[in-house]
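Below you'll find only one chain, the form predicted alone, shown as structure tokens.
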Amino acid sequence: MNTAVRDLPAPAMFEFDASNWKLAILAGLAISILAALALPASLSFWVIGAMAAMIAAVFAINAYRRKYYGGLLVAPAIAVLFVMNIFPLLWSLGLSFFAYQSNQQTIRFIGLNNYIKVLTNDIAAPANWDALINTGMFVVSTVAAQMIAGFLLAMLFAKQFPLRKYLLILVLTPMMLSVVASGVFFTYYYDPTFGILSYAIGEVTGEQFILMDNKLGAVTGIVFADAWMWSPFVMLLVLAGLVSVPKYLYEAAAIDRVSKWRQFWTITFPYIRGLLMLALLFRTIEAFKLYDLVYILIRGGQDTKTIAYLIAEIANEQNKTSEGAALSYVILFMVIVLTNLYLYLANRRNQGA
């Protein structure tokens, strides 16, 4: 009986069968598109949700009948991923093609007008480009600071010394804190009245020191706070490469009297280069989303608004939900292009090596 079930032929494309996942996907997509175009948003939401549930049920039935128990085991995780990540992503993408504000109930299809507005509008475009320039500035400065600090920390903790284990835990602590907690901590740290920084500099100069009263100081404060939080992440990746270097390579180099600098470039660096590139990629992507620290430390003042801050301001404070969604997808496209360019250059470098 099991052999007969296992050898059942796949249903035809338009055959009505509980395991016909092709027909379920086709019908679900068609009904979802028609519902989105013809029905009110409050009703189309539930119709599209019902179609997604139908497609998921057909996949589950098909997996059970064909003994794909592995797929059934991962189905709950896939369902959670779809509900929490994929569906909101697709919903916001669709929303970017409509005229919709969160404080109003009306919605109408306008095509690419939101994208044209955020890129070419005389009022919005300059602010968008200024925020993009600020984001690029933060990406370069924060990632550079994290890479340098993380690399130096990894080189330090790669060696054995007293209290190394306890100091390592202490260094990793900032990465375990929430961004809000770290931001509040640095708010007090930079406070001109009773902050530690102002007190230390005031003891030398005799005057109150206000770090955040100009753009350079504000950028420096945000970069330092972000690097303090995420340099341990870079350190962990580099440290994993350092501890994997075979000891006999250093012993052979010592016998041949190879200099420390030559040992680093010929032995150490090849083992950590891939991990450094991975850390660079991860932290660059995250730096494009810098919002929390900018909001907590300076509320976007001193011309430090990032593109993520501007998107939140447009969507939440100005209630221009569709425009905020369109701008966010413009930035997503830019990040995808930069990531693919990075991977292309990395692959070419590896092939050349």
Second form
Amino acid sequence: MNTAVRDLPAPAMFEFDASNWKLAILAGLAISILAALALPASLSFWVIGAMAAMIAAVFAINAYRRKYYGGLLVAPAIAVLFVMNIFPLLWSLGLSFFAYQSNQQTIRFIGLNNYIKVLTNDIAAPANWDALINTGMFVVSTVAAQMIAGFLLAMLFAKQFPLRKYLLILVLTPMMLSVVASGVFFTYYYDPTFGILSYAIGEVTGEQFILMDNKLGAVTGIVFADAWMWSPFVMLLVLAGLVSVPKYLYEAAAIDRVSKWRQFWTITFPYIRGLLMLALLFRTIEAFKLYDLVYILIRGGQDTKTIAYLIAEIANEQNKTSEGAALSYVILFMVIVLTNLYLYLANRRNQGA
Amino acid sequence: MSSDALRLSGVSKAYGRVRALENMSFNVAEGRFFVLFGPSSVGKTTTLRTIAGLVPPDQGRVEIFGKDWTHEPIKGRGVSMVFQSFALYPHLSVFENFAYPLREEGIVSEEIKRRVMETATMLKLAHKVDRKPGTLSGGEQQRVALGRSLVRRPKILLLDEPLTNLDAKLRHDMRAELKRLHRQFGLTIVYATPDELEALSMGEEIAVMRDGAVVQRGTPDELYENPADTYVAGKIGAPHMNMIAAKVSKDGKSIDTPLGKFSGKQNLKTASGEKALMGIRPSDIELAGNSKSAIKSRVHLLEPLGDVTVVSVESGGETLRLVLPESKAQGLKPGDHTGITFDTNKIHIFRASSGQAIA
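For comparison with the form predicted alone, kindly provide the form predicted in complex with its partner chain.
Let's see the whole complex now, leading with the same chain.
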């Protein structure tokens, strides 16, 4: 049916036509290269941008004339994705090979020097490694806390009890709150003078309690706040798995006189294993980016700076744009390796099972 | 009394406001193939679940081999159950599905292996023990479900509509298979089914259920020959019994119907003038050509079913169905006039108000 509609023949290679996308790419590339070589960077940037827009427009006209409506419908989404995500991503990748500071006009190609600096420089690298270790510690502790709390909550909410529906909504609210809002709640809870935590402990011990006055306390405070926000997310996923287990399997197991413990491992767990892996994956990626709570609760004090915190500090506060970009790509690389490892293990288990 | 494998007395169970079982009582002799027969949502499954111990009854007693198990836990009943949905453990292999009930008993693994393979071989599943249930056909899944409940050698086996999810040919094969297993193991089987054919062909004894209680129980022949009421008469036998409105005549010995006056084999247990129903099985009616004693009728519809033909005829404003051998039905056309006749010993008479049999 579609082939009959697309009866308009494709234009010849060098035919000057508004739908000749091959010619558009060729011309766009040629003009871009010429502009990059001949014009100053501040001008060639706009010329290349205009060429990209021209090629996109030709593609759109081609799709419209030849009735590729599917392509036409996703075009706006692709355009937004490109402008907002892919272009900045590639741009920052490019920047990481230059010496560039956003508050200065100069830019100079220095190859891998930024990467070498963030990983090996005597002054910069130790702070980066410390921050990376902090991030690793936060990843392990927050994800573990969320997985355990989320799993237990799911086991609880899989049962029927009075007011379950309302309690479920209540438990889900932290996930829907803005991180900044709940971060501010927790600064109040943890406040040494009027926070409820310090007040309660002070009542018992008779001394002023300051949670954030050492690293352990600060980390505990951050992990607790993070777990409070994101355990419901894990719970939702696990709950979806738990309710999908057919009830008759438990009845069959009861007649087969199988203990609850074995019922859990042989019937329940296979249904939630995949979802647990998914929750683990999502939460690990998120935990790598932990910045907000560290900033709101303690401003990176007590040696709690994470790598994301450090990147924001380097790139935004110290204006070392290209160095921040290089560090970001190191982290991106780590996350990609780690998540692929996850997916590989998850897939292998699924095939084995 | 003590030879009863199973005895339910006055068992009642309600789910909220829905009454599933009402004063349900029956007993099953050891080694018997006992069928609970009735349409869906009549309480068959609840009955089985009560016996298995999955549902505690609100009232009444459940005795298994003379011991009261009403409020005891499931463990130790020696009862196993095959679910309508099969309820196979989807993430365990066929072998592990079989071994599942045995693992809890602390049996050594060689013995488990031996028993599992023995059962699997008997059910022709030996070459499939490493497969997951999801990869098996419906019939194979059915056999796995059966094997899993047989492998622990239960004293009583409960089967909840086990053939409902199978196609027609497999059902036929499995009926024979189940009968064979019953004979081979001497098991006591309680089998719930809404299918009349299954009930009649497999049951040594059938309890016909209605609204959470047993209406009538007996051998297939007893139920066929002497249905206790119009409900049982309508459920057993296909096509269903013809029911003709009638009235008990003045002498109280016979009934007046639009087809004429008939008297049954016994005296009627009723007063004269009362409204009644006369039932006659389609297979008990014969064509009588144009003989004088025959009841006049007109052919209305023919349904050839291969070796037999179901003929609907109209007579005196009533529609009757006959089952005729194919040879006798040949040449009949809708609109033909023909006489019919039946043996008055074969008629069933029911009270119109309650449906109870009165002769």
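Numbering follows the first chain given and starts at 1. Just so we're on the same page, rigid core means the largest C-alpha set that superposes within 1.5 Å between forms. Note that the structure is a prediction, hence the values are computed from the model and not measured.
- Once both forms are fitted on their core, a CA shift of 2 Å or more is seen for Y64 between the two forms.
- In the core-superposed comparison between the two forms, the C-alpha atom of I285 has shifted by less than 2 angstroms.
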